[in-house]
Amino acid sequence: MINVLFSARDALWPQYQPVLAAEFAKQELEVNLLRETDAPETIDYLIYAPARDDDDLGVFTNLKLIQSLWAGPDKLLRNTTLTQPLARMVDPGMTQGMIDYVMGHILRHHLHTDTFAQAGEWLTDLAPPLPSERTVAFLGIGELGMACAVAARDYGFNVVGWSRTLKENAPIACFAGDDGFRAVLGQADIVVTLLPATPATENLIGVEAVAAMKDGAALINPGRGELVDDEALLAGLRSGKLSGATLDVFREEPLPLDHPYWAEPSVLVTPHIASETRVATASAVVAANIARDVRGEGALYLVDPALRY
């Protein structure tokens, strides 16, 4: 019997408990699935989506793995008591949700939907080109980024990707490094940011990046709020250098009501909805990953603390 503690917002427990129990049974694991414990030293595995930032993870002295319910590990890595192996969530439901969000907003910008919605006049000069005549750049081509990039490629867009290290044998054209970054920005009509928040990626879309972007380009950011220098982006939009931005993530959430993004007509704010963790698919991932660890096969999707993803 292994002890598994579910630590997340109270509202999630009744949604996850029966589904997790069924998935553990499929894996033929004898699990004592707990919502609370007075004996943290007895917990073998922690299913985690913290409701607070200051949890003391040091009390779990025999913990073998923390399985996050989130794709991004940056918030968890800020907890100074974290010493145990941490697995991020790689969930097919989450991936499909991100593809839906990204493709929907690529098409919004491609088709000039917002311009027509606000025009009040007959704009015959804004008929869009074919997707093959548009270049979409993905900054960040990990699990989620590459899935979205392939979807955009399959739709017919010209797709390029950029990452810190060059991706070999990728299904899209890939670039890396500072020169690659500028090359990608200079050719992209639409830029999608799906990078993790790390010291190396903070303010990646800043003054220099905006200047390097193609005139009239649009930005879609469902990655992390820290990737974007808000003042630089607003300046690029207000000057006409950039045509628009769709932003789903922010440094402070909920986004304060007095933030200038709300009043900027070329910005669409969405409330961190690009890709929610789905209970059914995430529970299957959790149970399978814990089962791998129990059987000595090694958990998947482990976070490298040095790289912070």
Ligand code: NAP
Second form
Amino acid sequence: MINVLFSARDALWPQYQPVLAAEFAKQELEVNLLRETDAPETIDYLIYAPARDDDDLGVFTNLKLIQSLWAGPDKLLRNTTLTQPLARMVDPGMTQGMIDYVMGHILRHHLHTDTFAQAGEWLTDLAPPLPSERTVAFLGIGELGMACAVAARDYGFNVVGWSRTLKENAPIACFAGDDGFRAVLGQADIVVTLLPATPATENLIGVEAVAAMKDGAALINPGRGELVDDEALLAGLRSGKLSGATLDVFREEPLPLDHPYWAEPSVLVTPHIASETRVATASAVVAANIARDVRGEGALYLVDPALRY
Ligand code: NAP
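Counterpart to the form predicted on its own, namely the form predicted in complex with the ligand:
Below is the whole assembly, all chains and molecules, this chain first.
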């Protein structure tokens, strides 16, 4: 019997509890699934999407693994009491949702939907080219970025990807390093950022990146707010160098009402809704990953504390 503590917002417990119980049963694991405990030293596994930032994780002295319900590990890594192995969420339902969001906004920029909306002008010059005549660059081609890149490629776009390590035998043309970064930006009509927030990715979309982008390019950022130097992006949009931006994530969330993004006509703000963790598919992943660890097969999706993702 293992003790598993579910630590997340109250509203999530009634949704997850029955589904997790069924998934643990499928894994043939005997689990004592708890909502709270007076004996944190008895907890073996923590299923985690903290409602607060200052949990003391040091009290879980026998914890084998923290299984996050979030894809991005940045917020959890800021907790200085975290010493245990941390697995991030890789959820097929979340991936499907992200494909939906990214494809929807790629098509919005591709079709000039926002420019036609209430234009009051007969803008025949903006008849869209074929997707094969547009290049979409994905900065970050991990679980989410690569799935979206393949969806865009399958739709017919010319797709390129950029990551920290160069991908061999990938389904799209891949680049890495500083030269790769400039090469990818220089050819993209639409840039999608699906990178984690780390010291190495902070302000990646800054003055130099904006200058390296094609004239008239658009940015879609469902990754993290820290990836973007807001001043540099706004300057690129206001000068007409960039045609528009779809932003889902911000340094401060909710985005303050006086933030210039709200008033910028070429920016669409969405409230960190690009893709949520889905209870059914995520519960199956959680149970399978804990089962792997219990059986000594090693948990998947472990965050590297040095790389911060
Ligand atoms: P992932 O599988 O860990 O992929 C991360 C990708 O970023 C990898 O391709 C990685 O390169 C690349 N990368 C990391 N550091 C880099 C650097 N310094 N330079 C170049 N490339 C770098 O993560 P994921 O599951 O796809 O998720 C990506 C991010 O999406 C999350 O961290 C989270 O912030 C965000 N997200 C947002 C939402 C939302 O609703 N808005 C939902 C889910 C996730 P390698 O392949 O070489 O390792």
